[in-house]
Structure formats: C-alpha cells, structure tokens
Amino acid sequence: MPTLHWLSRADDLKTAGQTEYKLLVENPAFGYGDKDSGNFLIQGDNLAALKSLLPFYAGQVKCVYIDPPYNTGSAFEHYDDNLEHAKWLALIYPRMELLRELLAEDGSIWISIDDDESHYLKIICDEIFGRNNFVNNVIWEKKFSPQNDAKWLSDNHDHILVYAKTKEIWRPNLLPRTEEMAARYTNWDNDPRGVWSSSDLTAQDPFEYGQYEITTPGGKTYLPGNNRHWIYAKEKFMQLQKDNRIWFGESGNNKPRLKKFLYEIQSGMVPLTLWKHTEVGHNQEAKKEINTLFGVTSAFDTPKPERLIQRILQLATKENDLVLDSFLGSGTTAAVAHKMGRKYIGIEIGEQAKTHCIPRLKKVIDGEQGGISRSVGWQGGGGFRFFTLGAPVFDENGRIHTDIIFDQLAARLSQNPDRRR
C-alpha cells in the first residue's frame, strides 16, 4: 500500500511508542453536577491525555469525533493553524494511532477536515487504520451562499472522513424517517395493513419471464415497455394482485405499480454522503450558537452545528455509547453528547477548557435550550469530572517514579467510572 513521506516522519512513527503515561489529576472545582455520570473533561495536550487514556479506556470508545486544526495558512486565535505542512502531519499521525487503540472493534473515527490537507490525511488514515475499513467521505455544506471575493472558486463544503476500526463489522444506524417521508405515504384504498407507497414494477435487466400483458381491473392492457420487462413472473404477480398489493390508480386503469407498506421497510433512512446544510447546519448557524452562548467576541472561527454532531452520532452511537473529541475547542462535541444521553470523554489543551467548555457543559446540565435542545427534548441533569495532566508514572527505566505517591495511584485507578467501588 503506498504510503506518505515527509521530512520527520521516521521519527514521528515512534512519537506514540514514546510518549509518557501521566497522572490524570482530577480537579473537583471544576466539575459539576452528578459526578458519577461517566464523563471527562480533560485539560492538557491531548496526545498525553491519549496515552495516559489507554490503560482504561483501550477498545472501549465507541465513536471519536474530532476538527483538528486545518492547517490553512490563517492564524487562529485559539490554535496554531498555521503549522508548516510536515509539523501538521507529525502532529496528526501519533494522535491518530492512539485513537485507533481506544476505538472499540465495532466502534468509528470520523475528522473533519478541508480541501488543503484531506487527501493527505487520508493517505495517512489508510495506513493507521487499514484501508479496507475507510467507510465514506462525507461532504458537508458548510456555506450556502457564494462568496463573492473569491478569488478562485467559492469554497462551500467541508469533508468529513469515516473510518471504522472493523469495517466488517461496523454498521451506521439508519436515520430516523422525516415527516416529509412519511407523508409520502397514503392508503388510497383503505387497505387494513396501513399507508403504503407505490414504486415501478419494470427494470431493464434481462428477464425472460418478465414479458408479458398485464390487463387492468378497467379493463386496459399494458406491456412493460421499450427494453424493459416486469420484474416478477407473471405467476408471481397474479399471486401478488390477488393479495391486493398491485395499484392500478384510483380509476384502476393506470399502469400497474407495486404496493410497499411503512410497516414492512426498515425504520429508518439510509444515510447519504452528501450532508446539506438544511438538515445539519452550517458555519453561520454554529457561531450563532457560540455568540448565543459566550458573545460576539469570544465566538470560535470554526465552531461547528450542534446538528452536525447530534448526525454523526445518530449514526455511530446508541444511548449511554462513549464518545471522545481530543480536539475538543469549545465543547461542541461533548454538549451534544450529552444532550443525547451519551457518555463522553472531552480534551483540550487551551485556557477554553476552562473559559468555554466548563461554562457551556455547566448550562447544559441546567437545561439550556439552544441548538438541539428540543428537538431532543433536552431538560437537563447529568455531569462531568474535571481532570489535568499530572507527572509522569514511570522514570525512563520503567518504574514507578519515586515521588508518585500511593494516593496518586489509587485515584488514578478510580478515574475510569466502570471501575470504582
């Protein structure tokens, strides 16, 4: 499989192998609410944060969303996105071998990422995570008006790269139908096994048995048509007009089409890869929300919708599955999870732990009602325990350091909530 080369990344491959197992140090100052909920907030550099995850959390994560930097050539306030190409890249490539690590075997990655380094990252994703278990690039409408000072063309959407940890196994959750689906279907003939849709009863592929005439209630005759047949034998549609699941129109003289009942098709909708902005948000919509939250000038450049997460995990989670964002930025991720009843370990480096999502969480849990609040019916509860990054655990023979303390351990065991008391 081709791989991608850039000046350090010999050295780069081994920067995960290296990295120290530090201390969680949990700050109870900081937390809020039931602290028993099973959700993190992490302040510090999150490939330490990754590493020292990994003896309690390794095959547990059921979805890892995260919106590294883009790497665009701009100067963020609150990130340093203007890192040379390869600094990027060893940036990227140890944080996603440990992501890998924590995902569970049914469990799924998905990055938000621009035009300027997607396909690199996507070189590198093939490598960490095979290939063979590259699910999708999803495209979302970020934008949904021209911009007009565009110098080349008028950049709208952003990417969105899946990967599941097994592919063979992993399978997205169907979407939940829209009123606008479920009004396509009626009951034109009061039949008692509920509302139904009618779809085309002819196709193009070769089929012998598919030529023939069909005659209608009213009396008229019709053919399949110009290189197309009807898709069942004529034994097998006489079996199916006689359980009434043949529609010939209200005057019943139409060409016939086949009857399918809500009650039988899947639950759901299987989710496209082209995500528009009316049905997830878009960049406007996100700042919003943070202007809405914290005020105009404290707003992120890149925030995203709450809808676009509460879509991601609608399709990677169920209720109470564990959720990590290691790019956290201003709690967008971990706000959604848990509006949706999901656990969630959160991690960022920046004072925002502390200046925006300690704030946002803390409202959330007292029930604010913006973004997907009602649409989920979001009236509060819940909590989460906050943590820095402490010493290092082991010298660089391998043992314990001598000034970590027994107590120290023995938290440290008690952070993972599935093995306290």
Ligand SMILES: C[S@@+](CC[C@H](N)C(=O)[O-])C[C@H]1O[C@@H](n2cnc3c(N)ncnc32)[C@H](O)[C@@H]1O
Contents of the next structure:
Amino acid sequence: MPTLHWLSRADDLKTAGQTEYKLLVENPAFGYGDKDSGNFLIQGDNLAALKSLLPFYAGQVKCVYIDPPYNTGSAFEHYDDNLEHAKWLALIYPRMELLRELLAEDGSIWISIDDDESHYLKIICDEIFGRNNFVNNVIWEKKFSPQNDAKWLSDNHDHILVYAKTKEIWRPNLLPRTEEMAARYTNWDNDPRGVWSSSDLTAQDPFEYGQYEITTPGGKTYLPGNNRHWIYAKEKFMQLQKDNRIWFGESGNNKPRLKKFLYEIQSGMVPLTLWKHTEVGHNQEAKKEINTLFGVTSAFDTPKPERLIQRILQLATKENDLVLDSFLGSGTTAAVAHKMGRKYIGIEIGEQAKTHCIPRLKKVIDGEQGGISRSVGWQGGGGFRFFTLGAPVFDENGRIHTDIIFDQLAARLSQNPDRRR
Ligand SMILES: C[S@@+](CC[C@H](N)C(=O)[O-])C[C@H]1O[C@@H](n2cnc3c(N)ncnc32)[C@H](O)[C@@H]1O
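Same protein, different condition: the form predicted alone was shown, now please give the form predicted together with the named molecule.
So here's everything in the complex, that chain up top.
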C-alpha cells in the first residue's frame, strides 16, 4: 500500500509505543456537578493523556471527534498553529494510532481538516485505520458568503474525514426527518394508505427488460426514453398499477411515476456528504455561540458550531455512548455530548481547558440555553471531573515508579467503575 513519507517518519512511528503511561491526577476543585456522570476533562498533552487512558478505555469509545490545528500558518492567540509540515505530521500520526486503539469495534472517528492538510491526513488515516475502513469525506459549508479580498478562490468549506474502526460492522444512525421533508408528501388521490411522494420510474441504460410501451388511463402512450429503461419489468409494473402505486398525474395522462408512501420508508433520512450551513451552522454561528458564553473579549478563535457536532453525534452515537475529543479547544464537543446525554472525555493542552472548557461545562450543567439547548430540550444536570497528568506510572526498568504512592494508584484504579470490563 502506498504510504506517506516525511522527515521524521521513522521516529514518529515509534512515538506512541514509547510514550509513557502517566497517572491522571484528579483536581476535585475544578470538577462540577454530579461526579458520577462518567464525564472527564483532562488538561495536558493528548499524547500522554491518550496513552494513559488506554488501560481503562481501550476499545470503549464509540465516537472520536477531533479538530486538530489545521497547520494553516495563521498565528492564533490560544495555540501555535504554525507547525511546519513534518512537525504537524509528527503531531498527528502517533495520536491517530492511540485513538484507533481507544475506538470500540463498532465505533467511528470524525476528523475536521481543511484543504491544506486533508489529503496528507487521508493517506495517514488510510495507513492507520485501513483504506477499507474509510467511510466518507464530508464537506461542511463553513462560510456562506464570498471573501472579497481572497487572492485566489474564496475557501468556504472544511473536510470531515470519517473512518470506522470496522466498516463492515459500523452503520450510521438515520437523521431525524425534517418538517420540510415531511411536507413533500401529499395525498393527491386520497389513497387510504396515507401521504406519498412520487419518483421517476425510469433509469439510465436501455436494458431490454425495461423496454415496453405504457398506456395511461387517458389513452396516451409512453416509452422509457432515449438510452433509458423502465425500472420494473412489464409484469411487475402491471402489479404495481393494479395496487394503485403508479401515478399518472392529476390529468391521468402524464408520464407514469412510482408512488412512495411515507409509512413505508425508513423512519429517518439517510445522511448526505454535503453539509450545508443552514443545517449544521457555520463559523460565524460558532463565534456567536462563544461570544454569548464568554463575551467578545475572551472569545476563542476557532470554535465549531454546536449544530455541527450535534450532527456527528446523531449519526455516530446513542444515549450513554462514550465520546472522545482530544483537541477540545473551547469545549464544544463536551458541551454538545453533555446536552445529548452522551458520556465524554475531553482533552485540551492549553489554558482554555480552564478559561473556556470548565466555565462552559458549568454553564451547561446549570442549564444554559444557547447552541443546541432548545432543540434537544436541555434543562441542566449532570457533572464532570477534572484531571491533569501526573508522574509516569513506570520507571525506565518497567517497575512502578518510586514517586507513586500506593494511595494514588489505588485512587486511579477505583475512579472508573467500567475498567474491569
Ligand atoms: C482547532 S482547536 C479545536 C476547537 C474545538 N473544536 C472547538 O470547537 O472549540 C484545536 C485545539 O487543540 C489543542 N491542542 C493542540 N495540540 C494539542 C495537544 N498536543 N494536546 C491537547 N490539545 C492540543 C489546541 O490548544 C486547541 O485548543
């Protein structure tokens, strides 16, 4: 299989294996609400944090969402996005390896990225997750108006690369049907089976079984058309007509179409790969959400809108599933997971763990009504625990480090009741 090469690749392939397991040290003063909610916020480098989570959570995470620095070269206030290329790849590769180990067999990972790195990232992910586990490249319309000072094209989309741990097992949930979609169903002929919509009865290519003439109730005749065929053989078409499943228009003389009853179709919508800002929000919406929470001066520069993360969690999780975001930023994934009744682990290296994530989650627990709150009927509740990275668990000889007192180990072992699974 083709692989990507960069300066430090040989070393970077060893990084995850060589990273130390560290103690995760709880700081109860920074936690909030119900400590037994199963939600964790960790401040520290996600390389060490992910490694340290492995003994407890390997194979248990249903959905990973990450939004790593895009390596765009812009100077951001809250973190250094100006990693040169090899450094960016060195950051991503070992973390992807650890994230894969944390994923459940029926889990999936969703990675936000822009044009600059998306194709490099795809090759790395193909190597780590397996090309056969690549699900889709979602295109998110992050901006809705052109940037008039753009030198080349005005870039208004991001990519979200989606991989399943095991594609043959993983399936997305359907999306709730929108009112707009339901409104497309009507009942022109008062069919007792209820509302329906009609679809084309022809398809491309002149297959022989679908070449016959259809006569409408009004006496007009139709052939499927140039280089097309009726999708059903004549016998099946006659059965459908007898069952009043063919629609010839109100006049009874239109080209026939197939009636599809609302009660017969799936209870939700199959997700598309093009996500419009009207459905899942845009960058300005995300900024507005942050400004509402923190005020304009303390705002975080690169948040994602809550509706975008909601869409991902709708597709990839059910209530109580475990969600992980190891580039938590202002805490959007944790806030959305919390409001949607999912459990979560969020990891953030920067001070925004304290300046943004903690206060945001406290507000969520107290019942804030911004973002997706109203659409999910959020009323508050729950809680989270806060951790930082402590001493390495093992010394260079593989023995439990002498600095670690038994109490700390015991506390670590008892903090996650699920660990024995
Ligand atoms: C693009 S932002 C994520 C924004 C987030 N999706 C939101 O909605 O707020 C990327 C975040 O990853 C964090 N980060 C970068 N390197 C990290 C590392 N090694 N460990 C943990 N967090 C890291 C940065 O501090 C930054 O806050």
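C-alpha atoms forming the largest set that superposes within 1.5 Å between two forms make up the rigid core. If you're wondering where the values come from, they're calculated on a predicted model, not measured in any experiment. Numbering follows the first chain given and starts at 1.
After superposing the rigid core, the Cα of residue 198 is displaced by 2 Å or more between the two forms.
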